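Single chain ahead, by itself, as structure tokens, in the form predicted on its own.
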Amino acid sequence: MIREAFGMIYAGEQIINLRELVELRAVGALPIGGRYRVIDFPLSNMVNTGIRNVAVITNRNYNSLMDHLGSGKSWDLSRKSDGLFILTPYANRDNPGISLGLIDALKGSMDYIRRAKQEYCILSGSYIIYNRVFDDMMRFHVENGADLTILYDRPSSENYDGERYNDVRLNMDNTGVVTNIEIHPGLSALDRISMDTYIIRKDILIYLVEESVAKGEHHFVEDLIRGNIGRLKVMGFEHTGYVGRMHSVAAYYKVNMDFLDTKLQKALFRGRNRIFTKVKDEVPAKYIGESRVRNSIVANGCIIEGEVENSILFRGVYVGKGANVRNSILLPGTEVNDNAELQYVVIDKNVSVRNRSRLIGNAEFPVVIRKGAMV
């Protein structure tokens, strides 16, 4: 059944609470977990499901995303038939070139959608991290005669890494039919939170997008879904595993720190369904002299002469003599020079931290240093 589905990943989200981290890149291109990009998760989920026709829809700042995805070879999507398609924005009579919302992006991708041989579409955003296959969700969708099925989870309040005013909550009856949707509620009694992943039949998707465009609508959830509740059979399907949402710098920091949990690492990365990424070979990490590393992820190419604890170091990071890095995330090419001190810091690529510098934040408000800076 799943062979009758094609996948679409919308990588055009604009999440301003990620601040400097998305000034020059799409959210899906954010490095995470020492070696991955955020988009690796939704893309791997589709590949693990058996989907071999996947399109990634871009909007702004997509150069690093395109460089990462390439031909799709790392995900076994470099194929003569179907494969990986990167749909960049372009202007024509029906599309101004920049999408105001997902409906605009789907309208601009209509040629791809119409050409797809498969009957169903699995549509996903690029900013939510989880590991699953969609066979059971597809079976649920077909057996219940749903027009649209929404994937959701029910996180406990202490484990929820979303942001107040920044989620979509579902009200459902006892048969699983969605009866109402709350968008960015300040206070809500609903505990079912959308994971921005949907199953819909291709012909229904085409009809609804064309109808929404004719009405001047731009937003998939606010306009297309909520505006058709009662008219369409919209159902919810529950995901019970780990979910990480890239809603803000604090959420990005928390998800990375979650990866230090060995139980989560085993569940998310070492199970039957692997998370694939573009491999960039480097020499092994090098630990010099009296360096000390505890409870950290250290990628290839790093050189450690100081002390690292509860931190994630991406490729090619240097930590100098006497430097102390705690509870921090250092993206590729970061240089932390001698006797510097970092706590609760997120440092973007190719940043140089001077000798004896001190950068101190906290878990809720980590210090963020923009790409290429010297501090």
Second form
Amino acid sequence: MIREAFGMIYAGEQIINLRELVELRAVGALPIGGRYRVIDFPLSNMVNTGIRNVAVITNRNYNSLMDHLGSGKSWDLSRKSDGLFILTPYANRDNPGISLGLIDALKGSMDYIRRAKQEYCILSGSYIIYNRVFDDMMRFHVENGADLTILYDRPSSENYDGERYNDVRLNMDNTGVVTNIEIHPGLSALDRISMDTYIIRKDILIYLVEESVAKGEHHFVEDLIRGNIGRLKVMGFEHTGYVGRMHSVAAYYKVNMDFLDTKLQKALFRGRNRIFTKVKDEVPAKYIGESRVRNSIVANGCIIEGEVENSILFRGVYVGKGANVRNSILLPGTEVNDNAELQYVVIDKNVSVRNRSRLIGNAEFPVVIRKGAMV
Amino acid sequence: MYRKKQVVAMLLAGGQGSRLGALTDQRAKPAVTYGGKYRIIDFPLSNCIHSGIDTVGVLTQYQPLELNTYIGTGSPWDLDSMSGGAFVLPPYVKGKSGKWYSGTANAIYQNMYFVEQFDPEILIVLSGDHIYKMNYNWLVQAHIEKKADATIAVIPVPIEEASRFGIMNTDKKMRVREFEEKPEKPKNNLASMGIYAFNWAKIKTYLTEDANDPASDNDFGKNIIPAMLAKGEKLYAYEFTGYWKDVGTIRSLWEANMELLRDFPPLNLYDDPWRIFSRNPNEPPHYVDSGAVIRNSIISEGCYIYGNVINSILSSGVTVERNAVVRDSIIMSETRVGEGSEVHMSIVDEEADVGKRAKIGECLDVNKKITVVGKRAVIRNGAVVSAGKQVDCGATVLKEGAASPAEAKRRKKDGDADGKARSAVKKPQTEKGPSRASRGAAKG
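Can you switch from the form predicted on its own and show the form predicted together with its partner chain instead?
Entire complex below, previous chain first.
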């Protein structure tokens, strides 16, 4: 339990490769794993660590995110002292409203940061999923006298599907000090990839943000971290275990499909540290008549009369008679009517697929159907 | 001080449900699982909040731990409000007079001060034993319109079954003229649902009189209603025509669950404005393996299905291993059905562990006996639990089919539940008898 830390989650990332999926929502609000939203992971990680003061900084498209977070009750963050704070952008003397990068967002959140009673800040992005507590990382940070500690992993090349154009890679000396970082490197010899999760002392954070703002900088990694390597003690801390990054539709698709591996799924969701999410009161899933389901994840509220294979079905999905769903991800409220056929499709919320429709994509480029569409 | 309320509900949740055998050994009947997710008490609580009644006293007495934990602050039903909410009301010591609730009326009598705080006009009394969706406002409206002193919700039952119920004999205007408990020759087919609306001011005096009468059973049906009728009070029946199910026996519980498997179940749980709320476990969606076969079943979150599930209802966190068969059964949460095991026509309670190649129940026709496996029972590899048998909570069944000593004791003690089911149990034990190992396991 590290009660001396507060958490900040930056939910303002703009990841254009997620295409239609983020048109109407922040990345953090992206539904994942049949039940969760991406932000449940960083949020639950913090709560499982014992952090009771968490701010979520929003930027654009935060409607569905706010709807999901509510009072923070689902994460036990609806509290009298501290709890969940949602910091929406607003224009004031220091802040133009919409932020260009995390520096602007942190500057806009300065009031919250200054008032936080805890000494350390755990800062995280909202597009990355993993399950861990931060106690060991905090111990590492304090014992090594680091100014900034970056969480990273070293995915083996076969597990890593080449989203390296979006990576931040760390070069470290043998004492664990980061000597250089490569941003969106294309080809890189470095294998330590930042997980966009940091521990930093509150007063250092405030100082660095103010300094960056004074220099007219906007970006946390590109400007603040890179500008301070060598000047500050920036260290890396390795995470072992599953990491998923929502860099693109293909990555989103792959991470969802990874959950079909029950060993991995159990480790992520049924271990000691649970991932919490907002729960709706849905009826358990119902299998009717000649339904045939194989290697799939099915959430409550689903009614299945057709065939489903290698797929993820979120809450309240209907699969009609004779319909065939393969290798697809169906977000909440999807209706697949009789005899429709879907392969490699990501269907956003409340879409209705008509009788005998056929939609076929492939794993590298899944078909994405917009929220609320009729196809 | 609370704000004045027009209606306060009192929910009787102290029922033992003794005919549910092992299922209610460690929990009160309202805490029994239904439909792969719900507890019986979810229905009256959800009905209350949807009817706009936000003040509910929940009267508990028998095995309240699981029920109290389940209700908590009442937040799953939105009953954690500032001006009212869900209140768990167990019996408590009051000076020299502290005692158990001696009957339904006595439970309300002992909590008169609780109700008084809200100064209600109407008190509704509900039972936590039934599965139904009902807008209590209609009952309250009928009560107000008829300027009644008491209104009793009734449901029409087939006249040939009427002798199993408390029957209200009414006139054309639905005024109750006579109440007959389980009449041999029923004159009417309107059965009391155990749901009452009373004028609070009026019922107070009846409750007090009843409490001072040592001969009384302190029961609404047996004592209060007849007393009110005798004094010529205005009692009306309110006819309810929706789905209403008493799940008081193993068979009726099993049947009520199986009804949900129909293509169009008589009880619609997908009714959005009347969603049944419940305390939701934090579980991922369920996983269905490539080798799994699921036919006509209801499966909840956190389940892992590698085997066969046919005509069954699985609560959260159930694992059905490879080549296992679960047929016509209800499996409650966190239970494992091991590789190659078979479960037929059974109700397996929470956290039970069924080993490999075990056999529970028999694949017989629907009229045959239902097997029950209690909470945290352990069925060892290759063990057989014959049809209609009841395995106690925490008991261990070994391969020979030998019963644990606790179970043997229980059989002697009571022979009530599910008459037919018991007959199989009364068979003499095998020569071998329970081994030392099983004795230890049963105690642990």
